[in-house]
Every structure is written in structure tokens, then in C-alpha cells.
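Take a look at this one chain, the form predicted alone, written out in C-alpha cells.
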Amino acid sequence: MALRHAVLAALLDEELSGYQLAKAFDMGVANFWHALPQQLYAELTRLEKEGLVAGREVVQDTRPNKRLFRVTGGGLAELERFAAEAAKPSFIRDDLLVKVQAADHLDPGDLIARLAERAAFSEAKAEQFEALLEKMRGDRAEGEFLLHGERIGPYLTCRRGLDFERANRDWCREVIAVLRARSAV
């Protein structure tokens, strides 16, 4: 996958100018890709030269204008182009596999510290996508809002960033509580 799917994917739903869409990013497509803002503005200049988004200047009286982009029809033929594809298989990237992988040779009170700053974080990131979550789904509850809400693949894509989180956090604490153990003996 290419930052360009995962951009035109996040401006499926609505207009948005590149500040917006950073923001979009960093909570709801950041679970399953990530791009720092200067990325996306590049990117976006590459896919409405190639007629893959549509951009619009809106003036503004008290701020400096702003440039707003919509999917364009090709855009939206190229993700289902990109959507036909047989997906890659995802593989975990992450230095702190690399310092539990170590664990033996390592300082085990530093090794749970960063064991559970990692925790805490997955814990507020779970956090947010919960509350995320429940501000999609309005006052719905969860089964009925997967057959009849308007749109489901924001929701899916955040649930999936909610069950990772949550998976951290609780592999962290394992792995905190087998440490502790060892180093009790």
C-alpha cells in the first residue's frame, strides 16, 4: 500500500484541507498507517496533479486561505483498482520486541519501565479509539450500527486500532509481571 491509498481512503467521507487531514490521520488512519503532515501535503500536490483529487481554494477573512480536496473519480477508481489487489501480509516493526528480545542481558528495571510506558500509552490510545468509537456509533448499539450505519469502514478500521491497542497494553503487563517474577527468584 502506498500513502496515496490511505489519503484517498481518509477524504472518502468529506472535504478536507491538509491541516484537516493531518488531524484525520493522526486519529483514525494513523492505527494502520502513519505520515507526518509534510507527507501528506506532498502527497496530495502529486494526486491532484495526476486528476486523483480535486483541490479548491476558500478564502477566508481572518485567517490565510485554505485549499480543500475531494476524491475525484478517478481517485475513486483507483482504490478500487488498489481495493482488487491480493492485500500483503502486515509485519511487526517495533524497538521494543527488540529490547524483550534482549531481556536476558538487560537491566530488567529498565526493560519494565519502558514496558510500562508503552502500556500506559496503549492504554490512552485505546482510550481515544473507544471514545472515537462511541461517538460513531451514536446512541446505536454496536450490532445495529454494523447493519445499518451509513458507513462502517472508518468504524472497522477503528475497531481494529482499538483491539491492537488493547493487545499492547496487555502484553506489556505480561511481560512487566514475567519479569518481576524472574527477578524475585
Given for the second form:
Number of protein chains: 2
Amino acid sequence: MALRHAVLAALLDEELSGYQLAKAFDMGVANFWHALPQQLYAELTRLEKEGLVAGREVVQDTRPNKRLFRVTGGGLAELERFAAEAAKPSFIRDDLLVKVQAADHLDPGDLIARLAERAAFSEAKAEQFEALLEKMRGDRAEGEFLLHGERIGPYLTCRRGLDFERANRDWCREVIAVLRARSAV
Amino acid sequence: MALRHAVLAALLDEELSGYQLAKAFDMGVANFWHALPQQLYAELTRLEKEGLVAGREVVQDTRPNKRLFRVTGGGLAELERFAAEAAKPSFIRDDLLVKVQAADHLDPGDLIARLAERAAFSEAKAEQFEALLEKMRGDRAEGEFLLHGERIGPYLTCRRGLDFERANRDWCREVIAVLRARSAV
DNA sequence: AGGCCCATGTAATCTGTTACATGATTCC
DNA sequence: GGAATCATGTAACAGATTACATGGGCCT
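Could you drop in the structure for the form predicted in complex with the DNA? We only have the form predicted alone so far.
Up next: the whole complex, starting with the chain shown before.
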């Protein structure tokens, strides 16, 4: 039951609507959790009912009205409680790895195509993360920022996301090279 | 619906029982997919019904009887079809990252404890993977093995698992160092 | 005697995904 | 004129987790 905590963590720094939160979960937040808009709307409703977030209606005339949510004291306490619990180990669960596992029995052409797609995707994601990191740290050096910056949590998780995507990209390229070399023989 | 494909991929090289498969999903297979025994028993039953795997009863006297499963021609064809599809991007979904995201609002002591636990876990997992890789490649050099070995699929996914766990370990240690440095100020 | 390994499942619940639904505004 | 953006959901289904159930053999 960690989606609720991911939502709370994402709302700590900014007051967001469900729609904006969905955008965040598609971008920056996606380094530590992933969820679809429907889940987020449902979760926000539940969290509000339990008093862990508070919503306020914002009336707009050119746009549909929206509700902005912020974390309450109860929400922060719930996060504290969650942080004190042992974290479950995280597992990779990846279609592409399943395909590579079966590589010796499959057509290398298909596999190379999938790997190239993923390498491109991871490359693009990595560039997004790099831009985000730069934006967060501003003109400060990384060491300086990490020692004295105020909001380092999002920076640190984004760094992990960057390394993850770079590793994905590099691994895909290596596997492509191996499959090509074997086909050539 | 990729658990079925993970099961098929895991059964390609060996004939396994549900119990053995569950062990495999706890160890080597866990670099590309994770599942609990109940899921595996259920999936094997379904796969057998659809003719994608074939089971045979093995009678044992000192142990309970078991059923060993192997992939059929239909199963292999299903894997081929699956490999030709576009793979979904894989997302990190990790309790620990949620906690670090909220780091600026939480007690660093709790967080450091969780990070240390995870670093130790990842370290242990990495060692397991290293041992597995060595076993698979035998006395051959890695490049040689990847070019001429017969079963490189499991090797390549295990390599990805190893890099993932090393990256986890290193990131945890870095975050601990950052949190300690900030607490010291 | 107590605990772990082998071996297989069922049932209930919780989470996540896919499909559907609505409707105005702004950008190209 | 068509697509994208803002904004919020409901409903049905698929997938994953947790709890429960059984029972003999082996090790200390």
C-alpha cells in the first residue's frame, strides 16, 4: 500500500491538482513510482477522506474548476510512520528482460528491434532527468547543493532514475552488439 | 500478462516442478521477474490447460510426488509472438525511493537505517549474481562466452540484475553519506 | 521436540490496468 | 477543422499479495 505514500511524498513540496499530479507521475515522480491518472484521483479521494491530505476548490472561468491538494499534519505523520518501517526489496519486472532471457530460442532480429526501441526510450528519459537535475541544482555544484540545498529528496531520487535509465540504455546496446556479433559468425 | 512469458522463459532450459520454479523465481529469475509460489502454481495450471507447457507426474517415495513441466512447441511459438510485440517500458517502483523523496521532511536516522538495510541486501544479491555468472561462463572469458556459448540469455539478464543491485548499493551509500554530512553541519 | 524442506494448492483481498465517458478551450 | 490541453471521474477486468491449509521426512 505504497501508492498513498508516493502521493504524499509528491505533494510535500507543491500543492497540486489530480491532473497536475498525474503529469508529475508521468515525469519526475516516475523515477520512484508510477501510476495512472485514475489511480491518483481515487487515491486523492481516499486520502482526503482519511484526513491525510486537504483539498480546496479553485474556481476557474476559462478552464474547468479544479481541486488543489496539500499534505496535512496527519499525512506527514503517516509518512514518518511509513519511513520507519522496513522497506520491501524492489524487484525488476520487465518484459524486455523476459525476451532476452529466451534469446537463445528466438529470432535475434525481433529482439534487436525491441532492444533498440528501449535504448532510445531510456536515452530520452535520461536526458529529461539530466535537465531536471540541472534545474533543481541551479548554478551550484552538485556537492555544494547536496550539502546545503533545501530540497534534496527529489534530487536524490532523480539521480537514481538517471543512473537506472543510463544502465538500461548501456545494457541494451551491449546486448545488441552481442546478438549482432553472434549472427555474423 | 507477462508472467506467463516469464514462466515459459524460465522453463526453456530446464524441466522444473512448481516448487523448483518458485525457488528459481526467488533467485536467478528474480532479475527479470518476480512472483510468489501461488501465482506460479496457478499459472502452470493455466499454461498446461492451453497446451503451452506439458507436465508429467514424477512419483517419489520419500518425498511427495511432483509434476515436472517443459515448454511445448505451442509455448515456444507464444514466446516468439510475445518477443515480436513492442515491450512496455519498465518503471522503478520502490518503497525506499518514496522515503528518500520525502527526506527533507523526515527524521534522517530512520532513513539512514532503511538505506543501510537495502545496501546490505543489494550487496548480498550482487554477490549471488556474481557467483551465478561465474558458474554459467565456467572457465571461459566473458567475451569468448558471449560469442560462442550456447545459453547466453540467462547470462545477459543476470548481468543486468547484477548492475542493478550494484547501482542500488552504491546509491544507498551515497545517500547515507549525504544525510550524514548534512546532519553534521 | 522444534524447525526447516519438500510439494501443492484454495480463498479473500488488495492493487493495477484497460475501456469508457464528458466537455470547453487553446494552439496549429 | 483537428489535435492537444485542462479537468474529473466510473466500471469492468486482470494481476498480485496475504492468509490459510495439509502432511511426511530430515536435521539438530
